[in-house]
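One chain comes next, on its own, written out as structure tokens in the form predicted alone.
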Amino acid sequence: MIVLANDHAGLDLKKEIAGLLDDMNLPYIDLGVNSRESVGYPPLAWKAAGTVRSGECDRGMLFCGTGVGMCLAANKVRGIRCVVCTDCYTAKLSRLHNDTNMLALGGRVVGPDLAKMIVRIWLETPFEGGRHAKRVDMIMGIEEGREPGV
């Protein structure tokens, strides 16, 4: 299960990606707004990230103007590794090397066709593990106050 959340600036892009998920027969829940009236994104990112943290959803996608605000807010939730993407290479490596569990996209930055390519790559790329698992563990240890080793 995938969770989607958006603010007013991410509404149109979220709708495009929801259509893609429908085409891919991937289930999702939508926690975002369905209006272009200005809203604050932190509560939306927090709620979506909570569903990933709890295990209710395996992954999440967030949509705002640039993707940055949603990404920052989501990464404050323990266990979340959110990446903001504007290109396919970053989407692929964020999964291969960082095991990202949330993706943030900017409706004012990324067009719908590119966003769909990014989402497909991000969803279809597995975590590589190995030496990268140690690095992800170091990142997660920072949340617990552990200084990462070299």
Ligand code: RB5
Given for the second form:
Amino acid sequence: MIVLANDHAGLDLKKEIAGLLDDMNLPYIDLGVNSRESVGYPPLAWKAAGTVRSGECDRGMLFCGTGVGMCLAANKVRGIRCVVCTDCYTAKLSRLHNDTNMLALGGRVVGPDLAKMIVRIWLETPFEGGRHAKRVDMIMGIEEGREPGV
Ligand code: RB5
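Moving on from the form predicted alone, please list the structure of the form predicted together with the named molecule.
Starting with the chain above, the whole complex follows.
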């Protein structure tokens, strides 16, 4: 299951990506908002990240003006590794090397076609594991107050 959430600035892009997920026959839950009225992004990012943290959802996608605010807020939730992407290379490597479980996109930055390419790549690329697993574990250890080793 995939979770989607957006603020007013991410609404149009969220709709585009929801359409892509429909085409791909991938199930998702949409936490909104579905209005253009200005709304703060942190509660939306927090709620979506919570469903990934709990295991209710495997992955999440967040949409705001730049993707940055949503990404920052989501990464404050334990267990979340969220990336802002404006290119396909970062989308791919963030899965291969960083095992990202959330993707943030900026509705004022990336157009719908590029966003769809990014999303497809991000969804379809597996985590490489191996030496990268150790590094991801170090990142997650920081949440537990552990100093990362080398
Ligand atoms: C809203 O104007 C804007 O600040 C928000 O969508 C997002 O870009 C924040 O990072």
